[in-house]
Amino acid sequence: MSKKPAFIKELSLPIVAAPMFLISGPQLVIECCKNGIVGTFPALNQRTSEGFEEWLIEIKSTLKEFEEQTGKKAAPFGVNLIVHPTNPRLEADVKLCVKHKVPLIITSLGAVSEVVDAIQSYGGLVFHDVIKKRHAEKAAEAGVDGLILVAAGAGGHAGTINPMPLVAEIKKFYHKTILLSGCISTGRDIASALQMGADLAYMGTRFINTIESKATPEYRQMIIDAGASDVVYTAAISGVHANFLGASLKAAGITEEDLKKDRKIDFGKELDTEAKAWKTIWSAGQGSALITDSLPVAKLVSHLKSEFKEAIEEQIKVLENYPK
């Protein structure tokens, strides 16, 4: 049996708040780490690999500032990097981790070895996210640390499997840390995320709801408004497949017929388009429909932590009446 992280019993509670386009900055990343969940984001929230450094340096200096006045350790950081070859970014961002020793780095759209082990060269952790069996066999292959599901209802860029035979399908093969993405919005979500065999539950939407988040009060309304089926799933915003209000789309008037469209992938021409996009076409989860409020997220982790513990508290009970 493969050995986990040694920072998944030192956290709060077993969460990755996920990396979230234009959404996840410096002020939330910090928050969740000081409140003792991972906080991540994503390097192409800033437009350069120089202002990507500039955050790098804030997250780090904050909270070794933290950690020597409280006598606290905080949670480890991450940073998410688009491993496309369009990506022009790319090979600079990945010197700035490795420059910086990011604890935690989080590859989407492509597993190459030679990232991992650029990482894993200083001790660094290297997840990555698959939408169904085969990615997970080939970010195997490349090495990574870790694996994160994303099931059906995940927001943004979100697979059409349901969490239960994703994980188990996974598990056969794969023996290293298991990360859970797909609507988990509860405290009782994350105790059935472990349940079905994850090591952490891997949580995006439910912190857009946040106040340290840059989602803008609007952005957050409309998730507080949206239930499950509120939610369309469409590669024609980004080309590839991901989960967005369908309010959103409405006002920006995307029709039917655009969102049958498909679109190629292209980091270094269609940044700019993309991130424009974004800014009015608001990506979230299908777990949307539990979520009734905006939060600090230390009042959000604790509330999380309540409903955690009551929720194993409760399982342990039902044993009672399975003795044998």
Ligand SMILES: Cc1cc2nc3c(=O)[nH]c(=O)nc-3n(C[C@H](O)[C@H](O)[C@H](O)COP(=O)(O)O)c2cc1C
Contents of the next structure:
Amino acid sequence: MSKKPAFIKELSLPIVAAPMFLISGPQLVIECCKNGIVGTFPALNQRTSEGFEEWLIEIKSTLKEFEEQTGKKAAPFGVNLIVHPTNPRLEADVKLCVKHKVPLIITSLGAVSEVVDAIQSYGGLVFHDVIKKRHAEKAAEAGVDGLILVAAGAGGHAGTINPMPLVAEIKKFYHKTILLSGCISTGRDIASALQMGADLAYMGTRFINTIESKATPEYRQMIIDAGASDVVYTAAISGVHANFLGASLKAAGITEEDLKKDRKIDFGKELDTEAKAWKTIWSAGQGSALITDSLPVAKLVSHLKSEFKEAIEEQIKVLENYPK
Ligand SMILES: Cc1cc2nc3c(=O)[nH]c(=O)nc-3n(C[C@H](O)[C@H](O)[C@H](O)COP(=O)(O)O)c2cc1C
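Can I get the form predicted together with this ligand as well, since the one above is the form predicted alone?
Below is the whole assembly, all chains and molecules, this chain first.
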């Protein structure tokens, strides 16, 4: 029996628009799903579990209406849950995901079998994000359906490992769904992720620069202006290493000394502080270097499809010359 979920082959492109704190909400998720790619958002983008449920209802009902009106199938949507002892909302939010049968749950920080069992009980899938082999082994033990491998240069809480060994090392022992995350900005990058052995590309920063994201025009412009080396990797803002736009650190008066400090994150006491920090200090990945515009999701998906097809067709031609 195939260990890969059936929905992958039904997508218009093998991508998941990754959940992003303060950036992804119902509008972005709905547009992604209507255009045949997985849309996701962090539950914590709503300040309360009640607000979170309202978003679930809005997304589900809008996609149902879309399917009834067009006869097309919307892609599944997903919710990101922070599985950390300091997240006071975890239990309530899991219950809401079960109640509304959220198709895909993305867990971060902790892979816990109780959460996995609760989601799988109604046929939901759990993908867990990791930055190294040891975390992948633990998540595999907890029974997750897929692993999101967050490589060096990714937006948000990034890893430090190059994507090639990261995918290869984890594929040696993990045979379910693999998603590659980090600096995937173009259709060619999606093709490369598949070449490396991923089943799906997981794209964050590229989707900040869509009309449907909650990012301000200034944030999107800073991404357009940034090169790969303008992205700074630091634990000083969030307590976990993450990538931020250097220009936004500078604008907020953060010094080199500040960047050397480590803090501990507490999702209960500090969510508001964290939100304040991420509102002025903007996270993005090194893939910013390839982002030159801000456009509607429908247009972005259409561009990505053409670039993806062109890249694969070029690769097929390589076979005419190699191997000799
Ligand atoms: C602004 C921003 C906020 C993010 N917030 C979250 C989050 O709340 N939860 C999460 O699991 N990942 C979060 N991420 C990470 C993304 O889900 C994804 O792993 C990453 O963006 C992929 O790398 P890329 O940005 O280079 O495409 C965030 C990323 C960015 C850029």
